[in-house]
Each structure stands twice: as structure tokens, then as C-alpha cells.
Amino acid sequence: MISPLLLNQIRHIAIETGAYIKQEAISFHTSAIENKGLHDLVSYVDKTAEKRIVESLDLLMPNASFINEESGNIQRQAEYTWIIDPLDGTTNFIHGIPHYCISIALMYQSQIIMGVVHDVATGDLFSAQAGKGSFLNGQAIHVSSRDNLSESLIATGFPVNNFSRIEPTLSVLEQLILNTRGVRRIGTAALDLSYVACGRFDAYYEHGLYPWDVAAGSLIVQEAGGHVSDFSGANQYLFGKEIVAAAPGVYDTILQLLRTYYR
């Protein structure tokens, strides 16, 4: 049985780890950068933050499995799985851009039931529990009420090392540049999703993603009244490497645009 205190405990772990990351940002040097692949960066800060999170969560739920970005998966005979991104927006962090976050989600069987996203630089803390709504710093949040694409602000991201879908990417981007208030690419999927949840963005879409990028944020959007799917409108966004999340008023329009070009 899940403790009613668990979500608060996850929040506390995110805040503590965020304090560590914020402190390391002061003295971080580019000599600490490692390359996992083409344009795919990591540092000791990511690794240490993940180690701290895993150790803390393991104390809360000793038998749970883990899906981690940096250290790999921990498989156990359990119905619960933690999905963790210790530093979403590593490239921003490395370049001194104060826009990165911690993302922690809890999955029961195949359903995300809790999610926390902590914006390290601003201190904003987004969270959600299935069936109980979404919150920003303890206050309930909801997606925007806009229903006109021309009045909407859209977020997206671009793959860093797989450019096989570059043509549809540019085609969709062109249509959104022409027909919205603007498109933002700020470099962290978990925060993009959280911004949709609180109405800062009206929609977000991206492909080439992993479970740790979207697990917590997708629940936060849904609990805030938004729609989440893959580009076909199905629910394979967690492991399907593509996601669209939007306020109900613009979701169908964005989805149709994605279906038109991503075939």
C-alpha cells in the first residue's frame, strides 16, 4: 500500500537534490563533461544526483524497480517502478543556462501514479498524483483554456543525434511559426510538459524521447486537465519516443498537424 506521505517525501528528495545541483553549478567546469554519444552529454553532477535520488527512494520503497537515465535499470520482482531523470536539461546546465530540472515518477504496473518535476533554478515544484490533481508550489494548476491556435504558444524540442525525421520536423515547425504566437525550444522536456500543465504553454510536442523525459510531466499534464498521446493519438508516449501534450482546446489541431507530416 502506498503511504499518503509518499508524494511529500518525493518532493523533499527532489528539493534536496536540487540544492546539490544548484551548488555545483557555481563551480562547474567544462572539463567535467563526458560524451555518451553524438551531442549527448553527461557529467559527475548528473551521476551524483541520480545516485542520491536512487538511494533515497530505495529507502522509501526497497523492493521497487528503477528506470534511470544515467546508471541503467534496476530490475526487481515488483509492481512499482521509479522512473528518474536526475538532470533534465544537461546541455543547459553545462552551458550555464539556468533552465534544468529533476524529474521523478512512480509507475504502478504500466500506469504512472505519481510525478514530481523540480525546476532547480527557480525553485518551482510541480507535482501530481493520479486522481488527485496537479500542483505548483502547493497550489492547484490547470491547463490553459485557449481554443485558437493563433493565440497559442507552443513548445517543442529537436533530436540531438537522430535526424532521420528532419523533414517532417521542419514542416511542422514552419506551420506553427506561421500560425501561432510563437514556438519555444528551451531544452528540457519535463519542464515543457509542466509548463503546459500550468498554462504557460498551450501545447508541447517532441520525438526522440525516453521514459525519464516524459513520465512525471505527462501525469502532471493529465491531472491538470490536458490531453497526452503519441503522434497518432494513441497512448504509446511513455516508451514510444514521441509525445504531444496540449490543452483540450488546441489538442486536436496540433494532433492533426503532426499526423499530416509524421507518417
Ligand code: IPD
The other form holds:
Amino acid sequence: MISPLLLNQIRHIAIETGAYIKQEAISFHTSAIENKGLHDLVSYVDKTAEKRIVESLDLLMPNASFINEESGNIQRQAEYTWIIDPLDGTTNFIHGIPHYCISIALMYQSQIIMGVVHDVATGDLFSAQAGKGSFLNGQAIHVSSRDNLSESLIATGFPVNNFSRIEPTLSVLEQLILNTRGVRRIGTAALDLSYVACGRFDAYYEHGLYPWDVAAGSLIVQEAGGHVSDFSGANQYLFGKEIVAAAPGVYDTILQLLRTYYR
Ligand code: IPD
Ligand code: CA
Ligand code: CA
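The form predicted together with D-MYO-inositol-1-phosphate is what I need now, so please give it after the form predicted alone.
Complete assembly follows, chain above in first position.
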């Protein structure tokens, strides 16, 4: 049984952790950078933020499992699982670009039922609960009503260390550069999804992502009226390493493009 206060408690944990990350951003030194893989960076800030989030969530729901980006999974008996990205946009953080966030999702069995994305620099708080809509700082949000690709602003991201699909990536990009209002690569999947949810972007797609990148944001898009799927139109976007999220008016066109070049 989920407490009616839970979403608010998650929001508070995100805000508290955001204050820690914001403080560290002031004094952060590049000597603290560690390499997880090619172009895949991390620091004590990501790890400490995750530790704080895990400890706080564990008090709220002691039997839940965890899927954590930095410290690995915690497997328990309960049917609830927290999915956490303590700092989405680490490359931006390390380069002093104020565009990164905290992403916390709660999954029941295999369904995401709550999601919170906190933009640390602006303070924006995106959140959603299954069946109850999406909110930005307490105000209901909706995806855009655009149905014309030529007027749409599209977001994407590029893989950091697996370049096996570079050809379709460039082909889709070429089509979008030619046929849309613009393409953005702003460096945080969770905020890309949240921006689709509130209509700033009309669509977002990326491959090579992990559950912690997309769990909260995908629910926030769906509860705001958007469509979310993998590149074949099926629902394997959480663990399937490919996601497209879009306003209903442009979803079919984007999906068709992805199907054409990625298959
Ligand atoms: C990254 C960001 C980025 C995406 C990368 C992710 P991280 O997450 O979401 O936008 O393109 O693939 O790994 O490493 O900053 O948490
Ligand atoms: Ca991430
Ligand atoms: Ca991260």
C-alpha cells in the first residue's frame, strides 16, 4: 500500500540532494573526474548524491529493491523497485554547464508508477504519478499540440561509448536537420523527456540508454499525454536501450523515420 504522501516525500529527497549537488558545483575541480568508460565520466558528487538518495528512500520503503546507476542493484523480495540516476548530465556538470538533474522513479512489478525529475540549476521539479497527470512545480503540464514536423523542435542524444549504430544515427539526424525547426543535444535524457512532457520539445529519441536515464521521464511524458515506445513502436523502452517520446501529433512521423533507418 502506497502512502498518499510518497510523491511529496520523493520530491523533498530530490530537492535536498539537489542542494548538495549545487553546493559541490561551486568548488568542483576536474581532478575529481573518474572515467567509467570511453567518454563516460563520474565523480564523488554522483556517488555521494546516490548514497544520500538510497538512504533516504530506504527509510520510506524498507523492503523495496533498487536499480542504481553508480552503486549497483539491491535485490529484495518486495514488488517495488526504485530506479535512480543521482546526476543525469554528468558531462554538463563537469564542464560547468548548468543543465543536469536528479531522476527518481518507483516501479511496481514492471510498471513505473511514480517519477520525479529535478533540474538542479533552475530548481524546476517535474513529477508524475500513474493515472494522476504530470506536474511542473505544482502546475499540470501537457505535451505540445504540434502535428507538423517542420514546426517541431526535436531533442536527441548520442552514445558515449558504443558507436555500432553510428550510420542510422547520422541518417536520422540528417533527415531531422533538413525537415524540422531544429535538433538539440542538451546532455540529459531525463530533462529531454521532461521537456517533451511540458511541450518545450515536440519529440525526443535516443539509443544506448539505461533504465535510470528514462524511468521517471517516460512516465512524466505519458502522464502529460505523450507517446513513449522503443524504435519499433513496442514498449521495451525501459530495459531495451532505445526510446522515442513524442507529442501524439508527431509521434507516427518520428517513429516511421526511426524504423526506416534503425532496422
Ligand atoms: C547521460 C545523459 C546523456 C545521454 C547519455 C547518458 P549521465 O547520463 O543522459 O544525455 O546522452 O547517454 O549516459 O551519464 O550523465 O547520467
Ligand atoms: Ca543518466
Ligand atoms: Ca548519472
